[in-house]
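Only one chain is shown below, in structure tokens, and it's the form predicted alone.
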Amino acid sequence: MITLKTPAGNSHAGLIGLGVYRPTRVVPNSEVIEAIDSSDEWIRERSGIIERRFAQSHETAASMGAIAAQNALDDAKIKAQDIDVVLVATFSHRFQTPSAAAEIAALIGANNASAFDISAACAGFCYGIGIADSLIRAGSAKNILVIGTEKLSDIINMSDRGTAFIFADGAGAVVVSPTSTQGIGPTIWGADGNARESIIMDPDLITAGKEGIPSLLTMQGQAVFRWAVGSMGDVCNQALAAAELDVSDLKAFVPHQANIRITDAIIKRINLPQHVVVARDIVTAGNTSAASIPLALHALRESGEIKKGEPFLMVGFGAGLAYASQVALAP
């Protein structure tokens, strides 16, 4: 029998370097509610957003991922040669294929990086988290990009009462490499592609292209906020039981900034202690999915409500319904 060899795997992983990028333009509620119908004191209500960031037109999510993945390796203080892997959640990058993984692999000069997309929406961050973590415990690559990156300006309907004063646009980035401590806790995640039509892309690209009208992104808000109500807290219970930890162990709690609604049912689910700090950055970045955590992390990080090496739990959800949960080591 012939026996392969297999790489030698690293006893540990975890988060280096953290890097975001926020578009300059600033969109107040009073840009929005004229086509909505709708008023700032709604929207603050159903939400807690208050303003959030459009990108510009020359603008991609793989320009904005590409920045934030510069910032997260100046912040590891490692350069894009040394990495191995670049590994990018989205779902408003411009093309099928090729993907933005590639796309930004060359913008940073990475240009030895295997390169590939996760399509799991707002629970695509803490999906790659889980994936470099096994890579690199697994010995299949040493220093890998996870970057969290959308334009979702370019796929939103901005007279949908729903959605149009929800989503925004942004970048976030994390290197993750061997630690001399494990940094990563395990990866609670799932999907229910049974509910794939709570949050869906309208058309499919193959209708929109032969009618020539655009693909944009609609959502069922009640269901999506049902279940992630209905669900999220007990992910979030799994992933703290998953890494050993009690939820008074926590520095911070860093959930996607979906809504204020959200996570305040989810803190009362899972009994955070006052004493542990909550992300809120969707007030003024609005909810950008994939890029949602890391642009929250790294706002903690700047105001110093959270330093290296405190324990967060993360948690993403949405489309698919797909969801992830663990907790890590902040960079």
Contents of the next structure:
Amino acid sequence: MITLKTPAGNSHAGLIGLGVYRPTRVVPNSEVIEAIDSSDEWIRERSGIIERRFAQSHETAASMGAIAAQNALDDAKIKAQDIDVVLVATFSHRFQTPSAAAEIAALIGANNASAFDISAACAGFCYGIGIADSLIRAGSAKNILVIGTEKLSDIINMSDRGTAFIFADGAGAVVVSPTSTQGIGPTIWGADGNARESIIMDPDLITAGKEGIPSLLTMQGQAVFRWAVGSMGDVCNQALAAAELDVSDLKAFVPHQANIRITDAIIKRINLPQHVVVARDIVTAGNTSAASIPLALHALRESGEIKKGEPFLMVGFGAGLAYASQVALAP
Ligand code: COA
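Next up, the form predicted in complex with coenzyme A, please; the one we just looked at was the form predicted alone.
Starting with the chain above, the whole complex follows.
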């Protein structure tokens, strides 16, 4: 029997750099309420959102992702040429193919990297961290850029009461590399494809192309809310148990910034102690899907609420219905 060489992996992986890009245009609730017959109070109360950011017309998911990626490289003090894999979580890139990752790799000069996108919507960033951790420990790569980037303002119906006030634009990225001790806990992940129609682009791209109508994001808000509140606490508890960390040992909880009421419900389910900082970037950033976790982590780092090496819990969830959670040490 022929046996092949098993690749020699690195024993440990961790996050060593973080960078973001926030579009400059601030869009307060007052700008979105007219088209959906809503109010500033309703939006604040139901979602926590006060304002969000929309990208300019010339900006794209890839161009914003490239800026976040460069900022993460600078933070990690690593050159683009030393990146082996560019991995992008997005569902608002302009092309089905080629990938946003290939475009970003070219924009930042990551000429030695493989490049591919992950389609896991709001869970995409946590999927990416899990994949990057595994690739490094399996010996398939050394330095990996994991990027979450979205220009959702291009694919939302500004007259849809269930989505227009929630979604927004932005990008965040981390560098994942070999480290001397493990900086990423085991990833707990999954997907319930039977419920995939509860967040879906409508119509599908083929129909949209044939009929000349835009394919836009639709969501059954209550079904998604119930699923997230009912299941994500358990997923978080599994991620904590897998990392062998008690919830009281956390420095911060950085959930996907879906909706502040979902965050509050998960906090209750996992009995999060008062001293653990909770990321509430959604208040001024809206729901930026795959970008929301790195953006929220960056905000905590900027305010000094989390420092390098301190443990935080992430959980991403959304279309698919896909979810993923892990503990990591802050870059
Ligand atoms: N502005 C003002 N009123 C609105 C409204 C809006 N944008 N959308 C709905 N309403 C009204 C409805 O007409 C209804 O009024 P009624 O009670 O007089 O009939 C009432 O608010 C409740 O409507 P409902 O559709 O049940 O809203 P909700 O309480 O479920 O809140 C969401 C809607 C979208 C905020 C909520 O479903 C939600 O947070 N879902 C999860 C969304 C999410 O996080 N998605 C991202 C996952 S990645």
